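Given next, in structure tokens, is a single chain: the form predicted alone.
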Amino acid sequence: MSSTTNTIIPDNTEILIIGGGIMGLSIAYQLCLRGLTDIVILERSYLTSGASGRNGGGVRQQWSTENNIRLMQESVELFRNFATEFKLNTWFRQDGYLFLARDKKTIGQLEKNIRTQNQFGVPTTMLSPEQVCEMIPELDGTDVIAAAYNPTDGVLFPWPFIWGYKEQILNMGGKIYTFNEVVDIDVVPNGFVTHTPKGSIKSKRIINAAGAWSPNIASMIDIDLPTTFVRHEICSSEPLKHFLTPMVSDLSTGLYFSQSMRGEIVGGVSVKGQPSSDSMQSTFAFLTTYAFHLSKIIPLLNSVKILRQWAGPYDISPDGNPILGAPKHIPEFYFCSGFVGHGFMMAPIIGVYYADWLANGMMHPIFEQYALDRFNKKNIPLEKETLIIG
């Protein structure tokens, strides 16, 4: 069996995947399953050093657009089967997502979302304040006037998915090279030559799955990828006795939190007025904002100890939807970016779609819908996703 390595890379490969996060690993795994194992993954740091290793583990089907709802219905099924397929405990549990509303405008948006979700079989319902407090007696329901709840949404522990994908890729013959940063790409006849400090590699195809760093990779072949790196923070508390079942999100503040299997409260919040940067350092502004809102909504947590705090990048496209497929003038250079803060939860199904296309020629309509050229003024824009938290 091959091993993850930071040694000299091979001279050539059929498919080069740039980015060792959940997207790149999911695509590589699905390609290997279909017999296309001549794959190399290059990762600039360690696996999951970007957003994949810095997320809160939420998995939901509550969205405002049909595409995202359908994507997540399929992804949830893959998450459900992952533990059996990979023989790993993923701690995936479907205890629901609860979106709190404190004004009529938000209720109107949630009601619209629920109608769309119900249309496609997602069993979301609107709860009264009394039902919310019955579900979570510790929650201070002051000013909460309704909530959207889907019992089949859930939370998982991210890292087993990374470990599972990695081991299966290596077992099937794929190669993963960590600490190999891409510094330049040349477009050559019948493919590309990608340069790193530890060697150059020729490939027929490239998949740009570098997350928030994807624009840097695209610029190496003179493509302007209009995604933005936006920094978000998250933290985890000491373990507490279990009292919280669903993931909770307060749409008025951007606060979200859940309780892990081990009892920690894991959550984040929007911090208004804070300039974005590519720093992964923690800030006091986030911690004070989070503490204020969390203790207000769950007074029980007023004195809880925070054990860890970290930051990660959202990879945001202009319309909040992913950028997929390949540009017409460079048809073997594929995008996989712009997933905002929900790339991890969509990665399993995106891997299936890409593998079906590249290995079997079955191109899903999503690749045309989410093509880069949709941002041209002549094209009809996609519906903007509105239910984004954090």
Ligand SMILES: Cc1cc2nc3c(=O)[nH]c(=O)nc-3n(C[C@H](O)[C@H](O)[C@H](O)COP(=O)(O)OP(=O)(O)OC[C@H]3O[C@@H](n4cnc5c(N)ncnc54)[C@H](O)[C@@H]3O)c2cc1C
The other form holds:
Amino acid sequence: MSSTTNTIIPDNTEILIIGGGIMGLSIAYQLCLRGLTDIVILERSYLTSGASGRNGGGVRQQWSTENNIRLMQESVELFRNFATEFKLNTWFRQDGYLFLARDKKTIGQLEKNIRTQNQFGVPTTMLSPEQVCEMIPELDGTDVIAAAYNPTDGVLFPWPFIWGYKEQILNMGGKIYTFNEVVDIDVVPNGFVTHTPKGSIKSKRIINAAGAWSPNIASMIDIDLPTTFVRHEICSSEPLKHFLTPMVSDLSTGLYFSQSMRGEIVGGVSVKGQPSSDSMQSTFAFLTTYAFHLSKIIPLLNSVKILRQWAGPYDISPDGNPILGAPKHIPEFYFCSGFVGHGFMMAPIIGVYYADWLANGMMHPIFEQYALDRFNKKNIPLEKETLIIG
Ligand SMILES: Cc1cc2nc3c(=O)[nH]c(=O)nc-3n(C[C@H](O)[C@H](O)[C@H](O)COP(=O)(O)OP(=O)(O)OC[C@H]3O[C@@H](n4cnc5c(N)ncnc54)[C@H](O)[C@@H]3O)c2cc1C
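Take the protein just shown as the form predicted alone and give its structure as the form predicted in complex with the named molecule.
The next block holds the full complex; its first chain is the one shown before.
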């Protein structure tokens, strides 16, 4: 088995994937499964260096749009089988997601979402404050009016998915080059020549899977990708005796937290008024905001010790939906970004859709719906996802 390497890259490949996050790896894995193994992934750093190694591991089917609900139903099935398929412990557990509402408008929105989710078979129900407190006796339910709960949502530990995809890609003949930064791309007849400080590579196709850095890659071929890099912070506490089963998200504050299988409380919150930045630095403002909201909702946690704090990029498109597919004038350059704070959970199925298209010519309608040119069609209202955390 060859290994991930940072040596000289080959001159040629059928498909070049830029970015070794969960999206690039998932697509590469699914392409290899379909026999398309002439693939090179170029990653400028190490494989978990981007958002894929820095996220909260939440996996949910509670969404407001049909697209996201269906997408996530399929992705959950793939997550469920991953441990067996890849022979890895993924710590994926379906212990539910609880969205707390403290005002009537939010309840109206959740009720609408629940109707749509139920229509597609997601068993979400509305819980009363008493039911919420019964589920989590440590939770201070003051002002909570209701909560949406789906028992089949869950949480996972992200890194094994990266390791699993990587091993399988290499086993099947795909190549991964870490510490190889793409610095420029030339459009040439029948493809592209991509440049890195360690050499250049020609490819027929490029998949831009550089996450929040995708606009930099797109700009190398003069495409303006309208996604924004927004720092999102998160932290993890000392391990505690288990008391919390579902992932909890308070929609009034943007706070979310879950308890890992090792007992740590892992969570984040949006911090208002922070200057927009592409920095991945941690801030004290985040810690104090998180501590304030968390100890208010679970008073028991007011003296818990935070052991690790880190930040990563949210990658945000103008309508909160991803940008997929290829532009008409450069049809072999594919987008895969704009997944905000939920790209990890969507990556397995996005990989399947991309591979079905590129290897077998079966194009899923999502590639048309989430095409870049939707932002130019001023008369067509964009379907906005409303259940976004953070
Ligand atoms: C704090 C936080 C919490 C989150 N929580 C969740 C959650 O609970 N559930 C969920 O589903 N999602 C969550 N997300 C979002 C999720 O992590 C991302 O949507 C997902 O990981 C995006 O994957 P990606 O492969 O597109 O991007 P990334 O993982 O960022 O990968 C892109 C890669 O491209 C590389 N790259 C960039 N430029 C270049 C270049 N020029 N040349 C070569 N390589 C380059 C980067 O180094 C990076 O490794 C969270 C994100 C953050 C930051």
